[in-house]
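Shown here is one chain on its own, the form predicted on its own, set out as C-alpha cells.
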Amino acid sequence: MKICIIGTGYVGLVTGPCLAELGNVITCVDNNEDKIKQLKEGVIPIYEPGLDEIIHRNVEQGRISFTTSIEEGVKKSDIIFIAVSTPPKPNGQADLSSVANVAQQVAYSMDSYKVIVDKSTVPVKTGEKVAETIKRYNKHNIDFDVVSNPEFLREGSAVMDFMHPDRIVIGVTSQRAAKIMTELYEPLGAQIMITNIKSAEIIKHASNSFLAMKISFANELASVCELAGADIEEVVAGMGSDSRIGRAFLNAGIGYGGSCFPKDVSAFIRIAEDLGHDFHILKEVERINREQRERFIKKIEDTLWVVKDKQIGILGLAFKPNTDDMRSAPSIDIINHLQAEGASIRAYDPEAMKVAEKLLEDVMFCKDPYEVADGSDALVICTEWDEFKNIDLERIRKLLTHPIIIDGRNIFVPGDMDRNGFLYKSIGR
C-alpha cells in the first residue's frame, strides 16, 4: 500500500519505517525543513533501538522518502496517517491546532478516495472534528473515511512494540475503511479490534492513565513498606503473580515522566471535565507522581543532611532507559532542586546528554559513571540503564568521597550493597 505519514516525531518516525518493513511504500512528511534534510542525509533525530537500521534499509530499498510537502505525500498515497504533536495547554487540554491544520491541508490536496488516520493521541470526538474539517475544505467532494488508530508504543522498545503488538485498535465508521486497515495490519498477525471512533479514542487515554495509576499505586505502597519495614520488591512480586493484577508497571521509583503519561493523564482529566465528570482518581495519580519526586529529594537531603557545597553525582537523565527523551524527566526536577540548595552536579547518561545540555545549566557532563563518582559525596541513580546495573561497585566505592548511593530505581540489592561497604538508600525497602 502507498502510505503518507504526516509528522516525524517518535510516533511517525517509528510507524512509517515499520510499515515500510512490511512492504508498503511510505512518504514521511514534516514541516521542519532541517529535520527532513537530516533524514534525507541519513541522520536519525531520535535514539530508539533498532530504528536506525530499519530506516536505512528501507530507504536503500526505495520504500521510504522524506518531504516537507503534504500535497506531495497525499497525492502519492491511499492512506494518510496524522501523527503530529498534540502538546498540553496550560489547563491540561490537548492543543489540536496541528491536527486541524493538517486536516485542512489534506482536504485541499485530495484527488481520490483516502483513508485519513488519526494516529496522534487526541481527545474523544476529535475524529468528528477532523471529518468536519476535511468535508468543509474538500471543495471537489472527494470521498474519504476518517479512522482512529491509537498507538501503544513504549519509548525504548517502540520498534519491537510496533512489530509485535498486544493488539491493534481501529476505530471506524465504514466497512470500507475497516477492510483497508485490516489488510494493512494483517502481516503483523496480531489481534485486531474494530470499534467505533469514539471508543478507540478513549481506549488510548484510558490505557495510559491506568498504567500511570499502577505506577502511582506502587509508589504510595513503597511509602507504606518503608514505614512498616517491608520490602516493596517482595510485595509487588507477590501482587504481580496474581494474573488479575500482573507485574508490569508495578515498579516503585521516582515517578513517571516522558511525553505520554503526564500529558495523557492531564488530558483525560480535562476530557472528563468537559463531559461533565470529575475524574478524582486521576487527580490523585498526578498528585502522587509529583510528591514522589519530592519524597526522593527529601531522601537525598536526609541522607546527606546538608547538600550545600556537596558534589552530587547523577546517573541517568532520560525519563527511562533506552531513550534520549528528557521530556518531564524526574532528573530535571531533582537536579534543579539540588542546585538551588547549593550542590554542584556531575551527571552521565548513555544517550540523553546532548538533549540534557540544552535543558540543564551548570552541570558537569561526564564520559562515564566513574568520572561522575570521582570526588562526589554521593551517587544518585535516576534512570535504570543496564550499564549502571553492571558497574564496578568496588571502583565506584573508592572514587566516592563517601560511599553513599541513593537509588531511585531499586537496581541493587540492599544486602549486597551493605556487604560492599555502601550506605545504600532505595525506594520502599
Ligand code: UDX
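On a predicted model such as this, the values are computed, not experimentally measured, just so you know. Throughout, rigid core stands for the largest set of C-alpha atoms superposing within 1.5 Å between the two forms. Positions refer to the first chain, counted from 1. What changes on going to the form predicted together with ligand UDX:
- A movement of the C-alpha atom of residue 389 falling short of 2 angstroms is seen between the two forms when the two forms are aligned on their rigid core.
- Once both forms are overlaid on the rigid core, the distance between the two CA positions of residue 46 between the two forms is 2 angstroms or more.
- In this overlay on the rigid core, residue 361 has a C-alpha that sits less than 2 Å away from its partner position between the two forms.
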Given for the second form:
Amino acid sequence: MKICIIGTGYVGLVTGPCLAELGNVITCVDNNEDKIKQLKEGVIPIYEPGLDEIIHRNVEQGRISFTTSIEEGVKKSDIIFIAVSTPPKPNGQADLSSVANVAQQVAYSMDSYKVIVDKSTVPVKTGEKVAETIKRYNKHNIDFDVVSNPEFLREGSAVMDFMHPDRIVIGVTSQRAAKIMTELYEPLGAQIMITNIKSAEIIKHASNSFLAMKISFANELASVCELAGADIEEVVAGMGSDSRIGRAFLNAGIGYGGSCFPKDVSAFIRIAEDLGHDFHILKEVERINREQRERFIKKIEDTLWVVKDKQIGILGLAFKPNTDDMRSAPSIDIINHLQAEGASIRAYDPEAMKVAEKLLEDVMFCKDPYEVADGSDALVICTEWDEFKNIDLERIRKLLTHPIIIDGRNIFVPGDMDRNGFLYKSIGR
Ligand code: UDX
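Beyond the form predicted on its own, can we have the form predicted together with ligand UDX?
First the chain shown before, then all remaining chains and molecules of the complex.
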C-alpha cells in the first residue's frame, strides 16, 4: 500500500520504516527542513535498536522517501498517518495545534479517497474534530475516513514492539476503513481489535495510566513492606504470579519518568475533568509518584545525616536503562535537591551524559562508576543499567570514603551487600 507518515518524531520514524519493512511504500513528511535533509543523507535523528538498518535497507530498495511537502505525501498515498507531537500545555491538557494544522493541510491536498489515521496520543473526541476539520477544508468533497490507531511503543524496544505487538487497536466509523487497516496490519499476525474511534482513543490513555497505577501501587506497597519488615521483591513476585495480576510494571523504585507516563496520566485526569468526571485514583497515582522521589531523597538524607558538604556519587541519569532520554527523569529532581542542600555531585550514565550536561549544572560527569565512587561519601543508584549490576563492588568499596550505597532500583541483594561490607539501603526491603 502507499502510505504517507506526517511527523518524523519518535512515533512516525518508527511506524513509517516498520510499515516499509512489511512491503509498503512510505513517504515520510516533516516541516523541519534540516531533519528531512539529514534523513535524505542517511542521518537518523533518534537511536532505536534495529531502526538504522531498516531505514537504510528500505530507502535503498525504494520503499521510503522523505519530503517537507504534505501535498506531495498525500497525493502519492492512500493512507495518511498523523504522527505529530501533542506536547502538554501548562495545565496538563494536550496541545493539539499541530494535529489541527496537519488535518487542514491534508484536506487541501486530497485528490481521491484517503484513510486518515491518527497515531498521535490525543484526547478522546479528537477523531471527531479531525473529521470536521477535513470536511471543512476539503473543498472538492473528496470521500475520506478518519481512523484512530494508537501506538504502544516503548523506547529502547520500539521496533520489536511494532513488529510483535500484543494487540493492534483500530478505531473506525466505516467498514471500508476497517478493511484497509486490517489488510495493512495482517502481515504482523497480531490480534487486531476493531473499535469505535472514541474507544480507541481512550484505550491509549487508559493503558498508560493503568501501567503508571501499577507502578505507584508497587511503590506504596514498598513503603508498607519497609515498615513491616517484609521484602517488596518477594511480595511482587508472589502477587505477580497470579495471572490476573501479572508481574510486569510492579517494580518499586524512584517513580516513573519519561516522555509518556507523566504526560499521559496528567492529560487523562484533565480529559476526565473536561467530561465532568473526577478521576480520583489517577490524582493519587501522580501524588504517589511525586512522593516516591521525596521519600528517596529523605532516605539519602537520613542515611548521611547531614548532606551539606558531602560528595554524592550518582549512578544512572536516564529515566530508564538503554536510552539517553532524560525527559522527566527522577535523577534530575534528586540531584537538584541534593545540590540545594549543599552536596557536591559526581555522576555517570552509559548513554545520557551528553543530554544531562545541558540540564544539570555543577555536576562532575565521570568516565565510569569508579571515578564517581572515588572520594564520595555515598553512591546513589538512579537507573538500573546492566553495567551497574556487574560492577566490581570490592573496588567500589575501597574508593568510597564511606561504604554506603543507596539503591533506588533494587539491583543488588541486601544480604550480599552486607557481606561485602556495605551499608546498603534500597526500596521496600
Ligand atoms: C511507555 C509505555 O510502556 C509505552 O507503551 C508507551 O507507548 C510509551 O510509554 P516508555 O516511557 O518508553 O514506554 O517506558 P517504560 O518502559 O514503560 O517505563 C516508563 C517508566 O516507568 C520508567 O521511568 C521506568 O523506570 C518506570 N517503571 C517501569 C517502574 O518504575 N517500574 C516498573 O515496574 C516499570
